[in-house]
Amino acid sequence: MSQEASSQSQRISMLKVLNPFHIWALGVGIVLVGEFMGWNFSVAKGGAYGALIACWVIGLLYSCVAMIDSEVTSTVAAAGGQYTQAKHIIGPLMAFNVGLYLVMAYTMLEAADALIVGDLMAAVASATGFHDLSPQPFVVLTISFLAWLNYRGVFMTLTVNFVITLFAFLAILALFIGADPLNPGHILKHSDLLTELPYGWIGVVAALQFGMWYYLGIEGTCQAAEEVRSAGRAIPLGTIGGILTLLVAATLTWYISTGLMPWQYLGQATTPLYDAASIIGNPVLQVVLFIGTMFAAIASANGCINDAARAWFSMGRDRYMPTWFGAIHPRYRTPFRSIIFLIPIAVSFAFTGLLDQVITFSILSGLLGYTFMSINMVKFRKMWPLDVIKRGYIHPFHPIPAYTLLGLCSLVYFATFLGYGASLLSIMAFYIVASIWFVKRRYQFVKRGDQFTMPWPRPKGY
């Protein structure tokens, strides 16, 4: 059977039928739900200016992955995304790990995702006179039907994604143009609201945690390589563009919450933006910014499955994991079985109600994403240099952004244990356990001279 799925999935290959406007809308799907919620917990650590700094300087190292993925990914372009580009740089181990990572981040998230839009339909239902509704129904119902929408396509997956992130960074914008910002004082009280940093510099340093909300996930753009029509046009158009929109609606999002709310209640609030418009007290903004914000959560959960299964079916089509994984569907020409294993472990997750924990395993496997991709940049750089093969796009300044993104992951492990440091030792030997587990039952069967499908010169040991 593993024989027969294999055989399949060098048989059939997925349609390339991707432009860039499908890939900013995978990158920026998965992330915008960020900016309705999450990020404000930054305000309670940092305060209002802590909650800035820390945007800023997370977006920074954010800017670094979006320039390293777009190097690497216009000249790798295979489905794994930055998997795929440690096995070609680095080696299987390495792979397995930034693999896993990528699976686990992506099911977590959308598990998280889920979770959020049981909730506010629940909170919808007990306004509406519905007291005790369970949320749980209406997770099983969003990953099932999101899962449905992947298993029959990614060009209608991603097609729906674009329409519904749309709608929500229009939202904030419309938030943005209620709040009257070119008459300060007048809905806008920052004069009054804004304070110095509570708790100092340590407070700032622990904000970085939860500045990552405004970004977390940009770097799914890589996993829709193998997809797109011009890997060298769509994927740096469509992340660079990304990264560009979360940088403006992150500062945005800052600027319209911190001049409406103190930053004592900022700080603690379940929807921050929901907030802010029901202060301006327009009942149209209301109304757009809950769909905003539902749709961003639908977005980012659809945004996530596609991500997951694309990683989980590379590792499967690479004897990572077993071969049964790496089918590819006849007909729709997705990773079916990927996305169909993944769905009951997405639900389980969601089912915890544990948002702030399944949001921080999220978190550490991207950093953990983050913090290998600096050293894999380095690298690839070396081993193939510019002259040596062709890349559809080089960013400017190597190695300066590599070694930026390793210094600012080192601080934000920091700031991690600063809050959570029991959740970052038990996910750090959650993943040593799995590399162990890795090396004696999987290793012996992956055949490393296969998995080097570039046409380039290859290294020792290939």
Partner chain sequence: MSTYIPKVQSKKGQLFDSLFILVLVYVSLYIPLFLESDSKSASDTTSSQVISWESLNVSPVEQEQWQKLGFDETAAAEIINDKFDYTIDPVMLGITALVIIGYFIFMLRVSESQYREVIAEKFGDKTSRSEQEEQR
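Cool, the form predicted alone is there; where's the form predicted in complex with its partner chain?
The following holds one chain only.
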């Protein structure tokens, strides 16, 4: 059966149907929920100005990620994204780890997104007189429905994501306009609400951990590389367009929220943008922000299912994980077994009751992936200089973005240590044990020569 699946996946490939707008929708769709909730925990860590500094510093980190990713992915156009890059540039163990980072980061983010949808539905029910409605069935329903959408085809999945992500982004713009930004002091009261750094600069560093929420997941655009019509054009356009959209959305989100809410409240708010609309007191804005929050969470979960399934599928196809997962649906051309397998896992993550821990696992897995990217970029340029293989996009100022990324990642590890030191160590223990397991057990099933599939010349130095 597994051999059959493997040979079947070699015969049937995924459909090349996506364009730059789908790539934008995948990247921004995963991330935008972070503007509606989550980013504001950085305010609790370092105050309002601390969160703004975190927004920009982490924005720089992700700009480096987008530049590096655009160059490498426009050259390594295959499902699995960074996982496939690691396989071709660094080696199997690194690739196995990167695959796990992707699956864990996206599946855990998906669980958190589904929890948000469940909580919002329960809140609506409570407001309309149906108290004590359990959010759990909505969590299961959300994940199952989105998994079904993913199962049926990538074009429809990401077209839906484009529509709901665009609505969510426009909701932030509507809130900004509704906050009357041209009349400071009227609705927005920055001069009265902004305070000095409550914990000094150490708080600013601590805020970097949750500053990741502004952009976490934008690198997911690479997962669709095998399904775009033109990877060299669509991936750079979609990714860089996505990071620019997020920089605008993040700055607006900070500006609106800090002008309406005391920083202590903002630092622990569950739905800060919806709260902002409530303070403004415009019922239409409230409805728009409620729908926007819901759409942002659904778009994020949808994109996460898409990306986690493709990373898991790619690992199965290469035998890093059981080959059974490496099958493509003969009709819908999607990695259907991986999509189905990850449904109960995401649901179980959502029901652990360890949301903090699940989110930290997701953030740290992303961070480990960014650390890999900086090493990967330096090696990529050394092993295949610019005149050796054609790139769809060449990012400027190399190696400055790679070294900047490495430095900023180190700072965020320190920030994570300040808030979640025990979690950091336990997550590292997971990746260390998994690595040993791969070397001692899984690697025996891996076909060595099949790990290099790109039509490139022999790498320099090997």
